[in-house]
Every structure is written in C-alpha cells, then in structure tokens.
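Heads up, the chain below is alone and in the form predicted on its own; it's given as structure tokens.
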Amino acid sequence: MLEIEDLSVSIGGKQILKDVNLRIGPGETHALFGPNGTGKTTLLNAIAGIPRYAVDSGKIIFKGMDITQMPMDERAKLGIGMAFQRPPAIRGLRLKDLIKIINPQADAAAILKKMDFDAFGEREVNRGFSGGEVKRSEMVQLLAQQPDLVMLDEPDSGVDLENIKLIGGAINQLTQKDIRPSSRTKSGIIITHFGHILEYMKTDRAHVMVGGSIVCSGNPSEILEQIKKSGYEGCVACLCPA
C-alpha cells in the first residue's frame, strides 16, 4: 500500500526527516511513536503532499505509483486521507455540506449518527468545537471519504474517554478491523504520544521515530511497554532493527 524509501524532508530549508524507510502492506495499521519535534507529523504531511514540506531525496510510493511530486488533491483522489492534529475552522461551511463535497454519495445522516454528531451537521466546520468535537469532526470527514490509506495525527490528544472510544471504533471501521485479515484492503498509520487510543483500536506494527529517523520497529504493545519503562532513550539503545 505504502512504501517510503530513504525519504528526507525539509521545512523552510531545515531538514526534519533523514532517510526514513517504511512499508505498510494492504490491510495493515501501524502506530508511530516519538518525542515532540522529532518529525512524526512531518512524515504524515509529506505523504499527504502539503506543499511546504519539501522532499530533498527519496521516494513515496502509494499503491505502486510514485507520488513524491504529485499535488495534494491528486493524492487525496487516489485514496490518501488524513485527520490533522489541529485542523482549521471553516467559516460559512456547514459540516453536512462538507460531507457531500467530500463524497456526494455519502449518507451524511448515518455518518453523523455513528459519531454521535447529529447536532453538529448544521454547524460551521470546527467553529466553536471542543477538542474532542474537533477530533470527531475529522473522523466524520474520513468516514465520508473512505480512503485506502488513513493517516491520523494524535487523534487521542486532549480527548476524553468517551470520545476516544468513538474515535477508536471509527478507526477500526476505516481500517476494516471488523472483517477477517485476508479480506482487508485498507491501511492506516497513526501518531500517538501516550498510546491511549491503542486500547480501543487494533494495530499490527509500531515504530519509534527519534531525531527524524525511525530507530526501532516491532510489536505495538511491546514497543509501548518499552517506552513506558525506559523512555525513548531506551528505544534508541535497543537492538530491535529499524
């Protein structure tokens, strides 16, 4: 589904990512851990194609196609979707209308109901929303899009327990965790700082990013336990191959 090959990325002339390699197969969901400022969000934004993230070297391959220089809108049409950590509010655009813009065939009422968001369909996108409501708004938009690759930037940040359960359930649906593994075709990558969301969604593999590079990869629960035990310094020191 996704192959990152020796990817180096800069913002404003400052290099953030350094020779990142990552492979996510069809039906796989990966978690990405790491301290603040280490490049996790930069990686997702580079995959999404946000213009200010300049690829210095390397390749981004999606469904066998080199999308390294492809515009953001074309990547979205190919099936890349992203929930941002701090999405903007959009004045004058109702959430239910945005759902129809994303996907004219989407059942807006059913999507809003699934996220317990019926009362927000008539409201302007993210305007006056709490932190948890913004996260649910992002999930509503992804459920409308139904991307082949779902990318989520800290969906559990600043979210209460009730919202985390809703968001985790939506992520499981988007990544087809409700069907048998051999039938899954959609993939996901999720940034999480504390790992709370992993209690409510299923992940297949985890990676630790430090200093702009992936330094460790392995079983999500084992990686998270190692982080809790010895911090990210312990992950750098461990012998688990990247």
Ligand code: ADP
Given for the second form:
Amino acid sequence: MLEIEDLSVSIGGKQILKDVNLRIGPGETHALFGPNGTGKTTLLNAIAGIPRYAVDSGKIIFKGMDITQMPMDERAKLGIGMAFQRPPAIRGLRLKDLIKIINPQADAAAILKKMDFDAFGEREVNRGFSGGEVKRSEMVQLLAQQPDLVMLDEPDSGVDLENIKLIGGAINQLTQKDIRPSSRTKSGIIITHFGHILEYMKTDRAHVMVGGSIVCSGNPSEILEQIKKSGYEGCVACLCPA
Ligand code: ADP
Ligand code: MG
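What I would like now is the form predicted in complex with the named molecule, since the data block earlier showed the form predicted on its own; can you produce it?
So here's everything in the complex, that chain up top.
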C-alpha cells in the first residue's frame, strides 16, 4: 500500500526527516511513536502532500505509483485520508455539507450518529469545538471518505475515556480490523503518545522515531512496554541494539 524510501524532508530550509524507510502492506495498521518535535507529524503531512513539506530526496510510493510530486488533492482522490493533529476551523461550512463534498453517497446522518455527533452536523467545521470534539469531527470526515490508507495524527489527544472507545472503534472499522485478516485491503498509520487508544484498536507493527529517523520497529505492545519502562532512548537501546 505504502512504501517510503530514504525520505528526507525539510520545512523552510530546515531538515526534519532523514532517510526514513517504511513499508505498510495492505490490511496492515502501524503505530508511530516518538518524543515531541521528532518529525512524526512531518512524516504524515509529507505523505499527505502538504506543499510546505519539501521532499529533498527519496520517494513516496502509494499503490505502486510514485506520488512524491503529486498534488495533495490527487493523493486524496487516490485514497489517502488523514485526521490532522490540529485541523483548522472552516468558517461558513457546515460539517454535514462537508460530508457531502467528501462523498456525495455518504449517509451523513448515520456517520454523525455513529460518532455520537448528531448535534454537530449543523455547526461550522471545528468552529468552537473542544479538543475532543475536533477529533470526532476528523473521524466523521474519514468515515465519509473511507480512504484506503488512513493516517491518524494523535486522534486520542484531549479525548475523554468514553470517546476514546468510540474513536478506537471507528479506526478499527476504517482499517477493517472488524473483518477476517485475509479479506482486509485497507491500511493505517497512527501516531499516539499514550497507547491507551491501542487497547481499543488493533495495530500490527510499531515504529519509534527519534531525531527525524525511524530507529526501531517491532511488536506494538512490546515497544510500548519498553517506552513506558525506560523512555524513548531506553526503548531504542533495548530493542534495537546497534
Ligand atoms: P512531532 O509530530 O514528532 O511532535 P513535528 O513533525 O510536528 O514533530 O515537528 C518536527 C520539527 O519540525 C519540530 O522541531 C518543529 O518545531 C519543526 N517544524 C514543524 N513545522 C514547522 C514549520 N512550519 N516551520 C519550521 N519548523 C517547523
Ligand atoms: Mg505531531
């Protein structure tokens, strides 16, 4: 589904990502861990194609196509979807109208109900929403889009316990963890700090990013255990000795 080859990315002339390699197969969902400011959001934004993230070298391959230079809207049409860490509010656009723009066939009422968000359909997108409400608004948009690769940038931050279950359930559905493994075709990547949401959704593999590079990859629960025990640096030293 996704192949990142030796990707280096800079923002405003400052290098953030260094030689990142990552492969996510169809039906797989990966977790991405790492300290603040290490480049996790930069990686997802570069895959999404936000213009200010300059690819200095390396390639992004999606479904076998080189999308490294492709405009963002074309990537979305090809099946890349993203829940942003801090999405903007959109004045003058109601959430239920955005759902129709994303996918005219979508059942807006059913999607809003699923996320316990009925009352927000008439509201302007993210305008005056609380932190947790913004996260549910992002999930509503992804449920309308049904992307083949779903990228989630801290979908759990600022979300209360009850809604974490709701969001975890929606992610499982988007990444087809609710059907048998051999039938799965969709993929996902999730950035999270707490791991709490991982109790409500399934991940197949995890990576630790430090200083703009992926320094360790492995089993999600083992890596999370190590991070909890000895921090990111300790996790790296323990699981991926040089
Ligand atoms: P993470 O998601 O891992 O916390 P980010 O990818 O958001 O980290 O940020 C990586 C680094 O890039 C940080 O040092 C951040 O300050 C820097 N950065 C992000 N956006 C910009 C920008 N628009 N201009 C300059 N530096 C930026
Ligand atoms: Mg981030």
